[in-house]
Amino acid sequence: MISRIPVTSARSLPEAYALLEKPPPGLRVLAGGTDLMVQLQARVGLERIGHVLDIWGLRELRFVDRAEGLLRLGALATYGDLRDSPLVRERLPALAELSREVGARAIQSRGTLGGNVCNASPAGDTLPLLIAAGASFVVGGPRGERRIAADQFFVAYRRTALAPDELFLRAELPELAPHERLVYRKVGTRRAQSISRTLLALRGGALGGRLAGVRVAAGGVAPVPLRCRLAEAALEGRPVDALAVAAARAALEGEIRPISDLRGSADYRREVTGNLLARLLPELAG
């Protein structure tokens, strides 16, 4: 029975990491309880949920910032945060448009950043951008804090990095040098309020007609958010040319390892990805 589920609201980061020491089996962390909330209400899995740990009244990890040259998104930043931030907007404005395009209003109020990596989804929206951008990850517990690259943080399906006595507590991006650009491009069945069937973001520019600090990242076509470094090793230090396009195109087609399911084929997601790569390059090399 859901009501029989013990939870512990935790109004504070120590009383949060309390419950850690000793984490009780079956340790669940609710945060806006966009995906947990419908996941009790369908009583799916309650047989592996033992206790409830409610993050959702931690206001110090509701916050976007700025120290450093990052740009700095505290867990419980929700969508609806990213989506309005002036900073989110002036730094980096792929990730403000990607929070509009995530579920209707009353998700984007509460579904947070920490929520969608940590839920780590292959097809969620955030998480290629995320590893695109350079951003890591600062997790914390009774144990201290540490920092772990996003590209190094998705370690198997639905599974992450995240020790049983950690919690996340922000992501820090590098903001984007004059020269760079962060671009992204999801298909789903419609613009928003739709499940990715593919997601690639990439970061970079270019200096004397030539690319330079490439990332690429997708989504929806791995086990995992995968960094596409094949990819972006064909395209590194080359101008944006047909020749450059097809040898990145041809990378990333074989790095990936999309599924056929009910939104697409893995042919169709290894297609469509390949195509978004071919329109975004010309957008990064401005």
Ligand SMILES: Cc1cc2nc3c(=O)[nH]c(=O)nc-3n(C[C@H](O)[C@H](O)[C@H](O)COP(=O)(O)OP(=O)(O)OC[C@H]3O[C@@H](n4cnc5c(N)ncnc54)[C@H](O)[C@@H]3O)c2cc1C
The other form holds:
Amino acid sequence: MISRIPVTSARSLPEAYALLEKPPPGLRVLAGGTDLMVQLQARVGLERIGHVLDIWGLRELRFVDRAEGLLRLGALATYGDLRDSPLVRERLPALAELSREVGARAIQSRGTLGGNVCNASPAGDTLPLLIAAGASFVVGGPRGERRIAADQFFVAYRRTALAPDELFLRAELPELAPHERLVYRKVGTRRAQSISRTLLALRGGALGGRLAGVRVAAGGVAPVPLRCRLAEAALEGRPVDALAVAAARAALEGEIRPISDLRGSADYRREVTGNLLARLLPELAG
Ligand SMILES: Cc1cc2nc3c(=O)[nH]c(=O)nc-3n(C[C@H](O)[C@H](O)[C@H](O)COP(=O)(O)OP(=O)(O)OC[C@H]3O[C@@H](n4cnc5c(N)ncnc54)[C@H](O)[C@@H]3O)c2cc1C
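Output the form predicted in complex with the ligand next; the form predicted alone has already been displayed.
To see the whole picture, the full complex is given below, headed by that same chain.
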């Protein structure tokens, strides 16, 4: 089907931006294609695709590095890159571990971080982790670059803050302080190779026995990957004890908006998400 759609394969960012200067009607970006090709195959949204901009060859977007206290992940970093990167394994082991569980090896060698972010599925696995980590997304196009906080990027169900003439370029994650941790749990039909029913990610640590800098984000329990500010407020400055866990759990269960579908009922998702919080919190306190 894609053979009938014109494809421009960009070999550099300026080449991609030249096409984005006047985006042809129905322009869609193609990175690894593990979401887009499945959608094309299922003929989902096909009528809206008029032209494909293939960015897979943009080597300048495939990197993992560190600069000014930030871990920077290029849009075309694959799960395999994140899984194997010594930098990610050392600085953000949760992301390496999560990448090892996305799809099977074939998906890990083709699926990209940028594709997961821009596909904007509420169940996209990296999204709660990026939000909890306090990531910013750098996006760019012919009009220049701008930064968007990860928790502001997902504006509605499968809709992002990206303009039609912009590409997602990289994620920038502030490095963890020595007392901080980034932890997550995914619940699917099985641990790996399954779509999340719910995924919870927490960042933070304990200073003097009290939680500090807590960030909570959940996937699969709202139309968008959700930063859970009420749960954060219930935890900040509190010791990790039964009272704090109960208060945070009540706040979290109140602010998520799960639906019932083939993969689980709303009540099941609410309860599981609360259980994940209770299980993960002691890990933040070390
Ligand atoms: C068998 C299988 C298993 C999977 N398992 C998982 C899983 O466990 N967890 C999970 O989260 N996902 C899973 N996925 C979904 C998919 O692999 C991921 O979402 C992947 O990260 C998508 O990346 P991609 O490069 O292939 O995206 P593509 O399919 O190329 O693109 C996805 C969307 O993002 C847009 N896009 C891509 N890159 C950019 C960019 N840089 N700028 C602007 N727009 C862009 C595209 O236009 C498209 O709309 C699975 C898919 C399959 C087929």
